[in-house]
Amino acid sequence: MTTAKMTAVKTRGISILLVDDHPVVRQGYRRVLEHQDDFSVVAEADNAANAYRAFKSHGPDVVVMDISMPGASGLEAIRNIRARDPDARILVFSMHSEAAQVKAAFGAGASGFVTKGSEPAELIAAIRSVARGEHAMSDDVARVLALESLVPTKSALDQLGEREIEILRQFAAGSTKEQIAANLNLSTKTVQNYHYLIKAKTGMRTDAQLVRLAVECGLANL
């Protein structure tokens, strides 16, 4: 974070971009966050593209980002925002706590990960930590990663990169190859190649098996 940005945090509090595709969720957490005297939600967004535009327009101190959204997910938004500003502070706020999801988020450039089942105090503390340039996790996420390090679980997703996980998530959610290509600014041919590689790496032979894998790993819901 630049000196100017750090000074701004100290003098005017912490400005926040809140990203979630459910308006009721955004409204509820906006009230929780703005109950803090030094928090200000300066913008909201309901998808990855709008999150990127809002970040460019408002330059918030912290982005609070859901990763499960229609179209391009929060992972893609994190990647794009960090490409624009390597110092961006992004806290993932998700209903998922699977190790593969958490590692993908940090790999994309997130500074923290808090689940929606956490107490509001955990979210607030995590925002403050991320604003200071620190990493933050809710207790349940920390436990998942600790268990993963002690007793590594075999997952087919371990063979996939961040972009492959994102394409699998969108495919399992019902997006066509053409829609995925448009969401990720890729050619349809490139998405087709990724689709083939995902099958080869995971050992899945059919699209139905890919969808089942995504559901089992928390990337999609039936």
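Could you switch over to the form predicted together with another copy of the chain, since the one displayed so far is the form predicted on its own?
Here you get just the chain by itself.
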């Protein structure tokens, strides 16, 4: 087979960059996606930094990205990519569908959000949509977002301020209040007060519930 494969892809199909930290999972998607004959996966990456590099060198039409990656949040990768190319199309492919996470993703510049619980057809359709420059999300994500736009729900984390979020994250990550205070140059007392406030605002009664909330909202990388 001697084909000039890299030529004039734009006119023919959709080139894709896959970002996910699990090789098997990644390869799985790759096969699912390449089964569509107008799709071609031109690169893969397993972390935020490599994703950025791969984007620079391949300039794919669509980036399909799992944002729950180790280390730096995938949100950062989205921001980096968009900073370099404001027309970049990024489709987030996540385990969770917390309203806060979805909003954060779109806020960072994502064009779509599909959960891993969706049917393959939904993912494929979403990729075509974002490639066309539209926004896309899977049904379950839409439902969550719709629900929370109806109700002034303040879905748990949204009502927290910057500082509160940061303290909650460190707390959920396992840090002591003293450590958090030291990290942020605060008095222990202040951190204690934040802790109290966070519990009050989120309605969580137990520290354990707080940790679970943080994990579920993608605040803490489990």
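Numbering follows the first chain given and starts at 1. Only the largest set of C-alpha atoms that superpose within 1.5 Å between the two forms is called the rigid core. All values derive from a computational prediction rather than experimental measurement.
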Core fit, then I167 C-alpha moves 2 Å or more between the two forms: yes
V62 C-alpha relocation of at least 2 Å between the two forms, rigid core basis: no
